[in-house]
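One chain follows as structure tokens, the form predicted alone.
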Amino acid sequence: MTKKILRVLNGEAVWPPPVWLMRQAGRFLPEYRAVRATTSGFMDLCTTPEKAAEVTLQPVRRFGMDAAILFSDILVLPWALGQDLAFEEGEGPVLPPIRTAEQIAALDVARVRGAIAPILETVRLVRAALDEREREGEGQATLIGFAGSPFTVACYMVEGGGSKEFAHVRAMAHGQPELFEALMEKIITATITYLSAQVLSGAEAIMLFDSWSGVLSPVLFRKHVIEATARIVSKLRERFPRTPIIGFPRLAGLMLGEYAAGTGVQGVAIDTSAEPGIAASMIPADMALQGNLDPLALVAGGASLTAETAAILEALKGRPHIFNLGHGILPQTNPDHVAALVAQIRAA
């Protein structure tokens, strides 16, 4: 049998509707925590794969969620590309702004191969290790692959990190367009060198995270989010027609349409402010829609969770549905209301 996200990305509406929660391998987890205390950062968690396979593994084992996203970060990229990267305790991570022609220059496309090595070698492994619960009778998880879509990555580069607004990212796509394309074009480039190696390395679904695509005009959102997505998922369906992909453009509103009608990705993510029976009728009924729990209500548990499940469940009921959050699940969320979740889904 097809394991359930895969149907549902093929268009079909499956019930009750397969679960998994963006960042499901985190420090809500004690399990992750133990395996987190012995490296000597993210990055180093991150770049050995028999713990980064571990912690992916974990939710799957622990909730039999129906995927395993590759823990890693949507980082990774401008690292593989060379920029320095670190992640500092409470502040996240930080970058050297990347603002003129020569850095761009400096950025080499060549070196993505050899350094996403350890990435795919986690893929290998976490594959390997569904293939053997599936055959066991442990149940069927789709391992999902995934990178940080263009716009969203260079919003970290050209900052140095994270921001609000974005203001010297939106300035240069704005007042510099020519430097900023050259910036998207290295980007694009690598980001189809390494999706399509998590592919051929066992991914079996693909997902772009757009988290900040919600910050550009509509002018900017057609040109950096819309059509370097569709770029790119035009390149791996080329390559990869079999492999399904999600597209999250995070806080995209009144876009969310065009999104889903010029990306080409099978899948839309929504996030924690739309209104699912909203979203639903912006796309085709038989592409996937996946969302979108508030993680606060994941964190409060009790009757506003159910009350809030029930919801979505209701109002997406009848078209092709994967549960998930409208953002990423955080850290002081209690992993029994986790549990709690997942069992109302699967006796809807």
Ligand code: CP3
Given for the second form:
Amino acid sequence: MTKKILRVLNGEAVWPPPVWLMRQAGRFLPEYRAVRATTSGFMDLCTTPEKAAEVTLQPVRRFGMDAAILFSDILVLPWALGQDLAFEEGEGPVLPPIRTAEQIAALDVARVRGAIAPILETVRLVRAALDEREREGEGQATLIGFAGSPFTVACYMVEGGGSKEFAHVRAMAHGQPELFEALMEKIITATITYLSAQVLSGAEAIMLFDSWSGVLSPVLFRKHVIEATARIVSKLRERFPRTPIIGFPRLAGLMLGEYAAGTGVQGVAIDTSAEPGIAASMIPADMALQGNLDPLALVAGGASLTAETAAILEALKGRPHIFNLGHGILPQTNPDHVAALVAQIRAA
Ligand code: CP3
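Having looked at the form predicted alone, could you now put up the form predicted in complex with the named molecule?
Complete assembly follows, chain above in first position.
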């Protein structure tokens, strides 16, 4: 029997819907914190395949999630291209900002293959463990590989880290379009290499995270979100026609329909602000929707969590739907609330 998430991404309405949560491997789990404490930092964890595979599998074991998402980060790509990357405790990622043609020229696409080797080993280890679980009758979780979408990756590369407005990257995209396009070209090429290698190593579906797509004007959204994503999707679909792709154009708002029609993805993930029924009306009836519980409802638990979950289930019943959050799970989330959420969905 085909795994539930793959059936949904193939256009089937599975009831109750399969479930996994963005950032499901992370600090809200004591067993994650225990493994994390044995490393010298977040990148050490990402590049130590046995440990990265272990934390990838933790939420599958604990909650019986329908997907395992590779434990890595979208910023592994700039790091593989040669940009320095540090995760400062409590501060998020820090990179030396890229603003000049010389800095863009120094990014080395040929370096990517070697740099990503440990991540690919994690993919192989997780896939072997999931296959073993399946043989033992312990469930069928789909292994999802991922990358950031080029625009969101460019945001961190140009800004040098997180930002409220991403003013530097938007200024570059508007004011120095050739420079920005040269950067996007390198990211797109490297992302195709990176994702192809993940599929060849055992990833069964791919997700593209475009966390900051919503900061762009419609004109630039078409170019740097839709067209850039479409180039990656068409290349991957040509090489791996049976590997579905989920796009997450966070805060895309009214651009969601155009994104769904223009990128070639098999599923779209929607953020917390999207009304699920309206989002569904903007995409083809056989395209999967993924989402979109508010991570703060999961922190709160109780009546609000139950009501919000029921509303999403009801709105998307009869459609291909993968239950998920509208953004990543928060570190302060009580794992018991996650267990209650999964139980509610399974009993629907
Ligand atoms: O469980 C999973 O979802 C798999 C692994 C995963 C991580 N990051 C692990 C992580 C995935 C899919 C991501 C995606 C990611 N990373 C995105 C896109 C989704 C989103 O949240 O919008 C973005 C923008 C990043 C960049 C990033 N990584 C930031 C801004 C931060 C710091 C904020 C934070 O939560 O600490 C990270 C660090 C990070 N990535 C952690 C984890 C588990 C926490 C670091 C730690 O455990 O020490």
